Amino acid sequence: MLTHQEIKRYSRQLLLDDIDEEGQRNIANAHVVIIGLGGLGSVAARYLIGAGVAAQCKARATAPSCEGKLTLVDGDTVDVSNLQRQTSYNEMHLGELKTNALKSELQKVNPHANIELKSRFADSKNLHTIIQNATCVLDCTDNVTVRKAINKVCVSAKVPLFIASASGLTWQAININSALNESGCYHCLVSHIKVNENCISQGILGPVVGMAACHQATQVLLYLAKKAHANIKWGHYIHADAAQGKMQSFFLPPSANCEVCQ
């Protein structure tokens, strides 16, 4: 059973059929890995911690301990240009590692949260170690090459992967679960369409990144709460135009020649 304090803290989401008490325990016990702590990762992390990820509930001696963990991965430092859209940081964090700065802010939300830091950039050499024992991974990077590497490792390990991105006035997202073997992967996607997901070359409006992060965090929480019975879609690529209020999506079939998922 959840404690009185836990029920009070998470009361609004416990009212949802998609969460409930069992789902809340699942959220607390999950190991979530966020790769990239910019406008996407920092915002998504705040919502995940607020919802109870890595909550470490040990209130009763007879109750099972929550063994969840939030792993934050990034080798970058906070720059003044980040403050336009990366809402977890402020001028007091300038020059500080994003992992350290974000952990400090997240602990203000839940000082008991179990947060692990990996202050390095993810690449093909360290990704296997980074996602070890992960319940799911959030790809919040802004580099297609790194995304391909994350996708490859997650597909191989059959770890659910939640990808989001934003550029200009649009945002994109896709959920990939290779264990289901029903849809394509990120490698299939970039083989089908040209992906321009770099805010440095395309520019970006801060709230647009926030929209993508909120979608990504929502999908992750719904998955963690109910796992196989989660009310989400796998393999559907979403493209949203924030200026026009339009959203398009299509199902991404597996590519017969994909060297990653086939």
Contents of the next structure:
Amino acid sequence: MLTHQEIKRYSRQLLLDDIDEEGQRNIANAHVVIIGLGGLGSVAARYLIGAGVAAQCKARATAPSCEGKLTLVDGDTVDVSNLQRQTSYNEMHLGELKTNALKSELQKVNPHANIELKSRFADSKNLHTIIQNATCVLDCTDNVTVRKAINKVCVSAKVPLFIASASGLTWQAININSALNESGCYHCLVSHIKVNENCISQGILGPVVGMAACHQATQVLLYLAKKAHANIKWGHYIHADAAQGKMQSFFLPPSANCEVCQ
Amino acid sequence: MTQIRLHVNNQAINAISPISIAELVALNQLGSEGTAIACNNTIISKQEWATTYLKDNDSLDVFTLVAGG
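The structure above corresponds to the form predicted alone; please provide the structure of the form predicted in complex with the partner chain.
Below: every chain and molecule of the assembly, starting with the one above.
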């Protein structure tokens, strides 16, 4: 049973069949890991905390034990060039670790949220520990090497992975669930392709990466609420052109020779 | 040899069959850094471009993968 306060706080989303009360409890009890706290991660985190991820642990001493947690992973600090698109940060945060800055902003939304910080860059050596016991992972990083490492560890551990990316006026996303064994993984997608690494050389418009983050947060919330029954698509690569308002979805089959998922 | 019609990013082009995705990319200079291709809404791994042959009325979407965040 949700408390009166919780029903009031989450009333707008509780009206959705895709969430409802059971889903709201699932959202609160999930362990969500966000890797990368830039234009994707900082925005997605705000929506997840707002929607009740990791919300009730410290608020209800009498409630059944709650394992909900939001883990924020990044070793970077806030730079003035981030403020154009990373909307959770402001001038007061310049030079501060993004983990600390974001946690302080998220706690203004929900002071009782259980937020864990890992103030280091994710790599193939620490990822196994980082994603341990995760309900799902959001890949919000900005380079292919780390994205491949995150994909590999999530596929191996069968942890659902929500990937998004953006550059220029384009954003892209895919949900990968290796437990279902129905579609390909990130390695199947980028194998033998040299992908442009980051948004610095190509430029990025703030709201475009925001759209990707909103899509990612939407998919994660729907998954957390209903898990296997969630009305979301796995293994479909979304390619969106923000200038033309055009969005396409392509199925990503498993690559027969994929060294990660096959 | 048969002439077939293909749709590349919603533009119709003619090609001579048999033709693979790799040959089409080379002939029409479609490939660049980060290029991915979907044929009839299914992504074709780059490894399979050379062995995937196109049929009349196939629809291809050529786009660039991005990794920024």
